[in-house]
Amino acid sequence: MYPSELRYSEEHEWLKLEDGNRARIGITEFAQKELGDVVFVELPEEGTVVNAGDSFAVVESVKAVSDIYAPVSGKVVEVNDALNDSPELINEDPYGEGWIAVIEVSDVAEIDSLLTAEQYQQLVEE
């Protein structure tokens, strides 16, 4: 159900490692369904340094406002500006066009502490 090439946080973020130490981050299908229709995304600023577990973005839906937490430590090197005009991309394509940011990971070993697709599936079924 969840893409097996991604890693997942217990806070419902996904991470896709790209180009060595760059990680694309977004929220999971489960998270976007729980939130309902996303109406606004507060993106991090490029150049922001984050620690794993830090809130680095905010997603506002018709139901709630939710912090998005960095699953790994590093520097934000790219943000998905398309979400400024089309926040609904998070609902429509959470693993594709609805990504939130790219972080240059400071310690790639941190990724090993994230959940596999199978582990995440078990988490959301509990």
Contents of the next structure:
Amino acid sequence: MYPSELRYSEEHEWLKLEDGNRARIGITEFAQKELGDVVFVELPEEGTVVNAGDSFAVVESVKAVSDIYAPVSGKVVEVNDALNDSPELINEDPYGEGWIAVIEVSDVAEIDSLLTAEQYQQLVEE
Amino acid sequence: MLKRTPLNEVHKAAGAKMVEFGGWEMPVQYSGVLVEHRTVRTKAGMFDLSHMGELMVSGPDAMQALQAVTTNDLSTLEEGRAQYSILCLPNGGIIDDILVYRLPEGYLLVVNAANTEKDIKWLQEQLKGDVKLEDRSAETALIAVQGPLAEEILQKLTSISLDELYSFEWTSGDVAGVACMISRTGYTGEDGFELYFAAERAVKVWEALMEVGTPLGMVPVGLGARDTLRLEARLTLYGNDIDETTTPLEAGLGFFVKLDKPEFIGREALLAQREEGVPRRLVAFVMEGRGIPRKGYPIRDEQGNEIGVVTSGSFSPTLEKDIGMGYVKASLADAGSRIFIDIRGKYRPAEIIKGRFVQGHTRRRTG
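Return the form predicted in complex with its partner chain of this protein as a structure block, the form predicted on its own having already been given.
To see the whole picture, the full complex is given below, headed by that same chain.
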């Protein structure tokens, strides 16, 4: 449920460091389940500069509006446009097709402060 | 401590996600809001509504006493029929919206769960003459079966000829061997039934309906889809679209306010409002692009001036568009008008529509 190669935030986002300083970001299995059917995603614009902890996207289920917070600081360099037409990808494949954005991380060391899979699992099981 | 319906354990066993609603622990969804919603529109869904309040008003003066506290005209309510009505404050604000059934022994008022205590207190104060008010909420279960296959499903469990029962009519009859009030009413915009019966039989009736309904595609439905279904049917929700600060005339419920009745609480205020014209109107609107309107979001005009507020909003699973309702300054509330919903600071265009978002299929008596 919580792949070990990913890092996690307490706000239920996952982060995957790809080549160099590019980090792909999405929401966790736990988060998509809590939300229920996702029906709308408001994506950030490419080029947006974000600080860790900033709300930079919004995911809406039928009943709830949830802010998505940038787990790290940097610049949004790619967004998942497929979510505009198929927001349900977040429910169906939260770690794959349901990714939200790629951030070019300004300080890769920030990632060390995020939770490991094991730590995150402990958090959601509390 | 949250209150529980007699079906609480059944919902949990079925894997429902439970939430707090009006002091009750209720299922918000079982399989998922979207699939539950669509199944009600295409097949059938079953709802536990046992949290709603049932109040019996009887005695020689019951009819006169109720006439004085409700906006609709009870003198036109025949036995075997149900009537939508409203309890108003003297200033015209809405205390509750209710369903009134005429029974041989009196009138049964079905009230919103969160308002039950408040309504009882109000009625105790306001009902005049030789009248008895009984709270039957705890001993009454309420299960609704809604959707185009509702009649076929329910017919398997009762000897009553359901095709002779039309919208807003009810009859007494057994369902799965349990004595029920079978009412052709609902809150989804689809054809369907609401069954009132003894609370201790709730599990038996629920399970019998599941057994005959499941092969036809029926699913249990939670409060999540109940809300999106009623919104598509443009039915108001107490606490969202109507409350003590809104009047029935502002909410577009004027049809249920019979101002020619000689006397009822709120009449003077509503007469005056009709004379002067309402300051705002509850409108239904469809978003032009994507963006979900939510309760409390400001409504603006082209120039960005605030002209109203959203009271309900959702993604519409049937239209696959974002829809909502809200109050708009009366002069700007005509169907076809363009308004802007302030969604997190971005002004998104929407069009005010006439009528319902989705026209379901109901079975009305004609001629």
